[in-house]
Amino acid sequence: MANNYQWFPGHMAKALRAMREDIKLVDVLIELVDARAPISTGNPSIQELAEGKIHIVVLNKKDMADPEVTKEWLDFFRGNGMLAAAVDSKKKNEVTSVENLLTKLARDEFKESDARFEAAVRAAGGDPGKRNVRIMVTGIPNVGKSTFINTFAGRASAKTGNKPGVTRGKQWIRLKSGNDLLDTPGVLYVKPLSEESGMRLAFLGSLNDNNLSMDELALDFVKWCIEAYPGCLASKYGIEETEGLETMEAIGAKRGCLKKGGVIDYERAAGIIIDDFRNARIGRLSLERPE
């Protein structure tokens, strides 16, 4: 049976209502994507929820996408007049980079005649000169922002995890610089996601693996990369490349995956493919790139 690519349980719609408040606290809003898939892994939601704020969006985990792709959509973000920038979020230098920049785009909006917010700091016992930036990185499940936050910060603050659904909650966190961090969960798109995009994020692993078959994910991203990649598959695994059943197969048998009589296992067959493209192994491919 073919997967269904749809997926957004009501934790996410949850999530989203209490962002709607919670975007009202911050001055700027990090939206981490996917190098791999920009726009699949983007959030309309958030983009509407950034109205009226400093909103960059940060292409995480460039080291596992085409980097030609990656330029690609640099120059397509930034072409339509918004801030972009490609990260590996195990890098200090490069998440560093992502905070200089919207430290100084906000202060550079602060109003220092604001009399609301001179009086409110004042009656804290603070200075209204020195008032610190205030920050949400959000993003879609498995984009990475638990490791980018935690680089962010500097120690492990925010919980990591390889399936989406790890962190749930929302919490502050004081960064080095004295700028104050606010993550939130990952949340999807309320809306029903097309089937392409929805098979581009079930590959990555925003979707949750338990509601899909993997044997038909699998045989799905083989599909793709041959026509995306061809010859790739081939150099990774030493096999000959055909149709998509058959490659699969291919892999399956030189990676031992046989059961009794020689049969391909192809629930292991799977594992290894996904699990290969997920951690990049076949290579550094993007899934999707501007039209």
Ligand code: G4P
Second form
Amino acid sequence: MANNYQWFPGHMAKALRAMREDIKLVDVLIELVDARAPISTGNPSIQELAEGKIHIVVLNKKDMADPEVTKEWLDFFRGNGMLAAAVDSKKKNEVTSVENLLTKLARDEFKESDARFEAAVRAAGGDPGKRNVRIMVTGIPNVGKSTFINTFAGRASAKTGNKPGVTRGKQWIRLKSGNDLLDTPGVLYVKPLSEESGMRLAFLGSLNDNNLSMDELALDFVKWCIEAYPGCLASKYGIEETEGLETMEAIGAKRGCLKKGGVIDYERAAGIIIDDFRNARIGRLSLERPE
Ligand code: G4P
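Compare with the form predicted on its own: the form predicted in complex with the named molecule:
Below is the whole assembly, all chains and molecules, this chain first.
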């Protein structure tokens, strides 16, 4: 049976309400998206939520994405007047660069940002001259929020505890730069805008696999891959790329996924293919390109 990629669990409204409260506490919103599908893994509501705040789009897991396409995405976001960076959250120096971005991009490319920033601090009830910048990380599940926060905070940081005038129970991490990071990320959920967008989320593992037929998912992936990155599956698995199902069967046969009587074990083949993609073993593949 074909997968319904637009199935949506429906806890978005509750999560958004919780985020709205947290966002009131911060000056800067770091929105993590997956560099392999920055639009599908983003949440359109963020634009409205980020109103009056500094909003930085971070293309995470850049080590898994097609570098050329990531460059195109950075140009795309920056071209639309947004602050954007691409990082591998497992690398300290790359993550630190996001903090530098606040100052650097504000000066180099967004000259009006200094004023915007001061306004944001004032709007958050602060005095730009006196208090630290408060930062929050948001993103959909599995996009790398915890990894980013851990690397960003690093060893040199310490939890600063509850602050007067700040909602109880919130922990702030003092960053080396003196700025404060909210230790719990804002979790966003996304209702796929289209069947295609949902399919990309499913490839990445951002939809619950339990609600999907993995055979169908792998077949859809194989079809997509043949079209978008021709030759990639052929060189990875040492097979010939033909049409989707045949190619999937060739991969299964090559990897010994056979049942009694030499029948292809689609489930095992699907598991291998999806796992290989999710761990970037097929290559650095981007699922989306700017239009
Ligand atoms: P979340 O809080 O947004 O839900 O995501 P989390 O940090 O738990 O990250 C989800 C998975 O993505 C983790 O892998 C994490 O290691 C991986 N990850 C996060 N950022 C990056 C990145 O920039 N590059 C790469 N290559 N991977 C990244 P996992 O397999 O679930 O856990 P683990 O085995 O790595 O611990």
